[in-house]
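Next up is one chain by itself, shown in structure tokens, the form predicted on its own.
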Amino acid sequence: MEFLSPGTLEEALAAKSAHPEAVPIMGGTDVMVELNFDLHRPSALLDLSRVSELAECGTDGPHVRLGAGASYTSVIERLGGRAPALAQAARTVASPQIRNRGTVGGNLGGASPAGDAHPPLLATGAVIELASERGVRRVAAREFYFGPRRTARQDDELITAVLLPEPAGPQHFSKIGTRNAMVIAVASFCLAFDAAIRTVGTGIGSAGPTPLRAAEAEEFLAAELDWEGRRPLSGAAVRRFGELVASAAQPIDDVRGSAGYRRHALAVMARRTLGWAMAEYQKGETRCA
């Protein structure tokens, strides 16, 4: 196995162009598991841990710019107020040691439907930045996932950053696993209000071949919400939102849970996150993670 270790982004893009089969590795929390269990043996590894540009966080126009190599711990410590749903999801990732190593870019590169970062990226309308020696392009998270572990990233490209809109309303993430902590999601859900343009975003994790949106539920809730008066929703509307979220899932039976349980859990999480978001919206607050 060849081991490539560039020191700059320019060198990393050149290495990926010359070795498109090379598997990028940053924190190694997914790649090393596959290597240790002999599940995958790539011909080359592209170590990105010395590329400091990938770990930077800042502002990019109207967006929060999160370097693909920034750790989950960085997301929690630095973006709790500017990307609250993603920070909430980051808090649920494994143990502190894994959160110090794991990255949102790694989650995107692996594209496991159970990845905790995916639902917030879908719900908030995040954009994924891809770079190669051919140039830089940006892909909406909602158009990034093609299938199980397949994405819009081409072989010579690296995921360099995630661009997150500034929050314009409440954002909440919920996750159910087989225990309370250090667990892969049986199902997860994210809800985001955008009061500026009066839309609702959703993201479903671990309940389909890719991370999913519940588009019909989004349209229903956006029409039901009293954006100006902030009056409470009826019980019937809350229940219907949960039903629409559950119906958008495409779950399977596996060792972590049945398809029926996943649909039930998603309906519960949808109602629960909606309750949290409404309480926050009625107070006129944007809650931090």
Given for the second form:
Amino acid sequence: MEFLSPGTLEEALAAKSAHPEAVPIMGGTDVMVELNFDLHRPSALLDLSRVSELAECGTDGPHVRLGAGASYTSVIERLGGRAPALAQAARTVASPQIRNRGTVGGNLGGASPAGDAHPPLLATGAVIELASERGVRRVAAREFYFGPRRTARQDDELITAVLLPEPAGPQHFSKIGTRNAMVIAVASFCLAFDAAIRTVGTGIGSAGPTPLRAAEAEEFLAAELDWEGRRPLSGAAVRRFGELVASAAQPIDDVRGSAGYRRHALAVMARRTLGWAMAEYQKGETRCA
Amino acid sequence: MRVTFTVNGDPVTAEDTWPGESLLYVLRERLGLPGSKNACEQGECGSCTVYLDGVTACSCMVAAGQCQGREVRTVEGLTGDQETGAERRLGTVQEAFAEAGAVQCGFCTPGLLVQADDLISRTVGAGQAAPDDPEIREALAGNLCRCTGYEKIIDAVRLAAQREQVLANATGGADSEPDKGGERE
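Since we've got the form predicted on its own here, give me the form predicted together with the partner chain too.
What follows is the entire complex, opening with the chain shown before.
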């Protein structure tokens, strides 16, 4: 097995182009499990941990530009105010040791439907930046996930950054599992209001072959919400929102939970996150979560 | 491949490593440092926790090839100041674990010690208040212990934090001492 260890992004892109089969490794929290258990023996590992550009976090126009190699710990420390839903999801990732190493880029590269970063990226309309020697392109998170572990990323491309829109309303993430720490989501859900353009975003995790949106639920809630007067929603509207979220999921029965449980949990999480978001919206807060 | 890095302050070289083997394997099998324990090999249990460039990580999830030039500190490096030439003494967290009876079979202990040491240095060591119980539980959430039920472990971390706090207060004027002040930067 070859071990490629580029020191710059340019070198990393050249290495990926020359070795499209190379498996990128950053925090190692997914890749090393496969190696330790001999599940996968790639012909080459592409170590990105020395590419400092990937760990940067800055701004790009109206977006926060989060390097794909920034750890979850740094997302929590730096983005609590600027990307609340993603920061909330980051706090639920595994354990401190894993959050110190795991990255949003790794979540996107692995594209497990259970990855904690996906629902916030979907709900907030984030954009994924992909780079190769051919150039840089940007793909909306909503068009990034193709199937289980399949994404819009081409073999010669690396995920370099995530562009996160400035929050324009409450954002809330919820995840269900058997305990608080070290849990792969049985199901997860993210809700984001965009009060500026009066739309609602959703993201469903771990309840389908890919992370999903609940488009019908989004439209229903955007129409139902009293954006101007901020009056509370009716109980019936809240319940309907939960039902629409649950019906958008495509869950299966597996070791972590049954399809029925996942749908039920999603309806509950949808109502709960909506409650939190409404309480915040009524207080007139749009930034903090 | 040959990997050269620093462990507990000493430069080390591991020859003939397979680049995909874990830092944990390198430490235990190639460098004779068996303090970090091998249990789950998937980051679930925290028994192999070490500092990697000052940040705690599960050493089973770091590829050997990624360690080139890095600084690693293991549980073996938590003992009191080795520079003084004095007899090797236990560090504050280690003393507290022994005193509080926080050790039963001992398998999870090295990982807990490193993670607890990190918590205390990020709080008391950074001039902040001692961590409260929820903070301790959160910091140790990735370290599994199947013997103790955790209560004595939490007692031990509380005790270690208190002692560090007393030490910090005793050297209270630390900020006015140039050498101490520099350490805090």
